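Just one chain is shown here, as structure tokens, and it is the form predicted on its own.
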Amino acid sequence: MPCTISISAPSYSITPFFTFTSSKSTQISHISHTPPKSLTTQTRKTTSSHHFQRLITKATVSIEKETPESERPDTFLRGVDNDGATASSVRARFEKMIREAQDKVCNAIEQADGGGKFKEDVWSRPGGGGGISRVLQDGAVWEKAGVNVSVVYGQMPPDAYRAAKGAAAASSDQKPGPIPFFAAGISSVLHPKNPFAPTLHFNYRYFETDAPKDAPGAPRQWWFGGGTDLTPAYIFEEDVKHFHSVQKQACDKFDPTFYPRFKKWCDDYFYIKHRDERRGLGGIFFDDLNDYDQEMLLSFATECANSVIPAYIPIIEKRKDLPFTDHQKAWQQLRRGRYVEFNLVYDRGTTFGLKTGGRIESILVSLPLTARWEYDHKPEVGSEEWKLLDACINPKEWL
């Protein structure tokens, strides 16, 4: 999917491919929700169709076209401020961790395809900022492979900050201007050709919103979110508890908290409601993240966006050339039928840019290249593809 970066502490990420029409164009898109206490909590589930909603009709959406570029910036951080620019800001020590990020991940799955090459686009953002998206499709190992990266900034128009404040704004006297905002991420999608091999997603991001410029000394608010997780067609024990230990390393260098309630996030966060099962066999997914040191986070991004090569490589090289049959391959694409489902109906920021006619190419880049239905599908009870769905009804303790 699209990178997505959170703009709001209580529900949403968002990916910058959109533009709210205010006096100053803003680029904001691709919101998705943060996981309810209880998937069935009727209240939470209202309050957040009620906000999302509110966040659609309360701003008139229009799209800002991107300007393709021939070479890639040192960096996208032109015309911000001085503090923000400087090479020790935040903001430029994430770009610089997201981009080497980017080529890392890249070059790892260059190598393991063996022949396949990304296609890359530049593109710069008249309101400030842009991005860089690479796309491998049909190689030797990778039916499609997505790595996204964006660093986006400008002027949050006040409708579109009050709607993803929500109560906290709605109860202030004040009336704010538009918002200076910063937003930037990396995200991925990896699908794989063998059945036996998984897809992983993983996307990890950073907001900051200033002080308006009618209430000067206002505190700039900051937030990181992220994960990664792995969807595969079938178990292989060994390979999901190698990824999740992985996960786990990364997490407990900072917060021996952090692996069970990120874990525990991301089983409920890519739940398909309508099938009552999960997308995968999950991992970490963290959204609005504040309330730590902001160098400790910025630290702990960067470990877990380091963790992807490692976590998910070793796999691929046991498992690409392992020989399947037909059948094998029809339950991949089931399988990937159910991605499709995910981020169609659920996915909060491809809905949502599909209604507001946001960068196609960039909100459709998660989806595979093939995908299967079959009427009313039902896999042996006991066999393997048995196992793998029981697994996504019933998430696990892999560790």
Contents of the next structure:
2 protein chains.
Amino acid sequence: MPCTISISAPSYSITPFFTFTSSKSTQISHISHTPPKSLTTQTRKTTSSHHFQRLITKATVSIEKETPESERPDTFLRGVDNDGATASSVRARFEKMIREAQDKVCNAIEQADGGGKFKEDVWSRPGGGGGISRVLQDGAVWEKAGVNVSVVYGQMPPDAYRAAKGAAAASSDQKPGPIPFFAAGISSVLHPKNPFAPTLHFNYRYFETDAPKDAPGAPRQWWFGGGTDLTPAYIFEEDVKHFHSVQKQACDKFDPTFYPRFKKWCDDYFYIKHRDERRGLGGIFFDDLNDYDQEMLLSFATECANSVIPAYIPIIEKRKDLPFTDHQKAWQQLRRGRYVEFNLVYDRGTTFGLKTGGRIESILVSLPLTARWEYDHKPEVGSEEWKLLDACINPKEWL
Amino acid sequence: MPCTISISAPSYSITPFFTFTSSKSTQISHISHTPPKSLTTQTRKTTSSHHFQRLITKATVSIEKETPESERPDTFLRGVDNDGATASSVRARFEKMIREAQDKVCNAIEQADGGGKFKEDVWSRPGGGGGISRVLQDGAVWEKAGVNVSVVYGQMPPDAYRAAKGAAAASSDQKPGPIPFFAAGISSVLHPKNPFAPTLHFNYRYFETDAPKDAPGAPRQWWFGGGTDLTPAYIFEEDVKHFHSVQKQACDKFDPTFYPRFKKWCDDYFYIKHRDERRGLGGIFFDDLNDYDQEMLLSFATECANSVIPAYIPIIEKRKDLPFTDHQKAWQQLRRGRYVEFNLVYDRGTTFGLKTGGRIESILVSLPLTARWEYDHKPEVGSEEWKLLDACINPKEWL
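Okay, that is the form predicted on its own; can I get the form predicted together with another copy of the chain now?
What follows is the entire complex, opening with the chain shown before.
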């Protein structure tokens, strides 16, 4: 039975449907983060998608309720999306990519952990779509590691689509039906135990609308979004440089403007306004990206997802067994508290997921196993804790 | 320098200005919690205050930035509010009441703790108002206990007030200035260490508008709000009955409808929608209360504040030294996680405070020292943990 969810939230993107990511931006990002002023690369195209998104996010969205599954299906795509003619579609290839990335990351985490094993939950939705949540809890290295994929088929209100088609179409006498959309994404948050081993978050997602049934020639809309970011409790400069350099390498293969642009976007997005601090030391973040060639962006998202292991695992190997004090553990727990504050108060994916009745356990697996709040805690000026806080308040160029 | 804060949040009440309370409801409460259908007591009067509130909450509010003080002043009232002629005003007597309640509760907590001492922070605002935050952290009995009072003088936009005065006044050519308001409140969250000793929250507040300078005869508006609620990790039925019976006694001294009405309001307010659970086992909660005699409501709020110690301390004395297992401690920590979820996601006072740049450390002292999130944790059916969860899902009548 489809479950229609009415939302009155002012401005959320559709993309947050994908499980628990903590990096789902919305139109708000575009307003506050200042999109690049000039992008004249050949691949850029102009669409009304941003305006379109602003409209759909103000309206009612419907999504079906999920049901648990005992087996992983080969695909969460609907049959019509998965026959011979459409197996090469972007949606099919994106799903394949995120499923493979989930397997690779989980294998790498289990191997590095050397003890913990992922628990898997699979679910589907009657009309197509579903997801796989994998969580490793209380392992040898990670206190909580979640790697989720999901595919969503939903409906958006017709007014949004009519507006997107322009004034002429909007004034047509014909009243269009709701617009089906497709969304797929991978989301992961990895919280290690050792306070010198950083938390990692990544999320990559793809969004597409169908043409409405009564206007088959109407254009499809699509976007990519995502990012990878690092949240240490202590700064090892070589680790942060390594992490950012892998992100930059992935970006530079596609466009020299990507790294500086998405690095800044990341610093702007993971901002805890009431603290005037970033959650961590950043990485890359982008959203609602459609002003480049679609194939190029699919390759870029794939490259980013494949960069997670080389960006992160070498850092873990170096730090996972370092000795630490109770004081250092308590500081890590305080930073975990900040992680909780960001995710519950600001993260668009989390807040949207909570409001729309998504799969709660998948949404909140992003929260750490343990966190701490001390009243008016201030690290000693010049201390290692102070240095981390300073870098969260004043984002640095690491490369 | 006055600091003007523009908010675009859809519907917040003014009342959440008072530091860190986790019980500040708004107009939303009135819509979702269904006000009583018939209240025909003699003290009831009709005003346009609910409509008025709905309007002011949609608009811009200004409040000054606080500055730290080394000494506690005798009063946070402005001089004009504190001369001989006005010392008997409701605002003056309410401030006196909450200051005394803060002293009494802090003394009782220190005595029961037998080790920890409150740390005090005092602040003021240039144009009047200020607050006192007291926090006892990592004591013998409590891991974190915060008891805050605050007094706020602010400005609300004129359109809200014009609307409140009715259509005739609103159509006047004279453009009124901003409307000054006064607010004062006490807020407290007490998190014990022992998993059998419950968390307590209480908050009582008073709100008043001035007549605008250019319309001195215009009526003042005023409201009371507040409540006291209990959040255990394990149910001792005698404890919950004792707690609720003290709340009922306080209510019954004023109106026999108060306890059933405010008990339900409490169950409705402390609702974690995405979990379909209440935060705890309730108590009493009310907001925007002005449809009774003002003196009667001042006495009622005073009675409620004075009931905190007899409602709570006897429970603590019985439970603070009970032996417990790691499993029981972990369950308490999971419930602390729910406390964090409620306060950061739903509590109007917290979310409003975070958005408007209130004193962050006072706002977030309501969060526990430590909290925990396990993926897909489900207590065994019939266990003590399951019984608590069941009572949070299905609120019970305890008396």
